[in-house]
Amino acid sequence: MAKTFDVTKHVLVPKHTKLSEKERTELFEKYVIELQNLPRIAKNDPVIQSLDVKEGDIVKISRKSATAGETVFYRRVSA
């Protein structure tokens, strides 16, 4: 029996979370952007498989940084 590897547990993979509708609205208002302005992440990306995302959802990526503490990036889910 083959073991499966949970990529989200790897030390080099940053935290990924799906934004709620409220967080999504706040993001658009804060940065005065629209969905198509965000970079894409593929719906079949192994890191977001457990997030139950669909096309058009937004994923927040939080990376730890030695100099900045934490940096946050946003991606829109695409096909």
The other form holds:
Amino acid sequence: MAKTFDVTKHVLVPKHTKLSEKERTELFEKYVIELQNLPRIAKNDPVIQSLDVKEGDIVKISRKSATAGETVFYRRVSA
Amino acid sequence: MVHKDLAEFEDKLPLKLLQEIEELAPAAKLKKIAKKVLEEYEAAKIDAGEAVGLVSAESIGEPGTQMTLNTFHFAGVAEMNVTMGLPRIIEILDGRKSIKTPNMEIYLKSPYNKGKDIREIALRVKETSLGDVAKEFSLNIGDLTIDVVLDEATVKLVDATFDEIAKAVEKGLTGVSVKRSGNVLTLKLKEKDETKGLNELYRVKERAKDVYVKGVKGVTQVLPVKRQEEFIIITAGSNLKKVFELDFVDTDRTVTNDIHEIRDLFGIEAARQAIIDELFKVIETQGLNVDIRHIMLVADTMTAGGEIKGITRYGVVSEKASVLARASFETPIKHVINASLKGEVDKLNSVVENVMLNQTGPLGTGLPRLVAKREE
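The structure above corresponds to the form predicted alone; please give the structure of the form predicted together with the partner chain next.
Up next: the whole complex, starting with the chain shown before.
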């Protein structure tokens, strides 16, 4: 009976993508940060279930922004 | 994508500005104008070390003093009671788990949103209890049974069948057996206790009225509303998960005002957006003017940990590294005592604790540090 729905298609949900190893190092170098400095996203977050991520991975989020059109945000996957 | 002349500015200027340049500037001068815009943009950017949190706090706090304490009103819609004004702001910022007036805006899929039979569709969303579909409850004192006469028209209206109702009552009402003949349900007490039988029977009758039979649990009120070209359903009470199981609901646009429900169903990023939307909605309907960037900063702070944390001593503030910073918010004695028991060290890395000690904190001109290389 339970109908499934696609979380990623909802109006409130921005696009989430997993960061590759190369993009990861580029990100750390660009902003001079470490993994610990990034905001977190829970491992059980419904949106990243289909992304095949594990703890310590970085998720790139392309938000629709009222002020900038589109902004990029990063979160690290945490337990 | 943007024009090729603007390609080099793509990671330097925000998308919205690039689109505006492309739209408004003559094609030949794109590059020149973009360069000028970039200059202005860099100059307008906030400086490193600026106390943005403080500015945000003041910018939201000051208009907050002018907000009404009124919990009535719902913009444009009569009959629906929604928390607005300061109480709602506090509710959101505290990250409350249970909110005063949860409500949903249910969007419908294409053939259903035209307005035909909208009332019937709305009724299918509403929680229906046995009392709503029954015409009559009659007690049979001799047999200790209750006959519930169902109203056929109402049952049809909520898209239920007699069998379905009988099953739901059996499941929802403990201590009775349910038998059905036609549109009459006979509830019989399972335990035969002659002495308190009658009292029990009365109690069961009262309980039976509230037994859930059909619809979405938690939805106490439904209101079809026309929004632009389509009809949507506004509800009092929120239960997105169950609403999404209905086949006529547009699962891509339907939202609730319960940010925790959004976090559980759509993830932390959706919750962030919901916090911004909800806060901005309140501020806007109060006729106040707060820059959305301040609200974005608050929402980012609340969701930085992967789950929603309120701006309370149990939420965001409890995460602060500094003992003094935590103590300066609320319950100072508790924090100081606990810290001394644990032997916590305050590195004085942040602003509040430095202000308390009357020394320069790491903001503004106090941010840069001198780094020297020591001779071996």
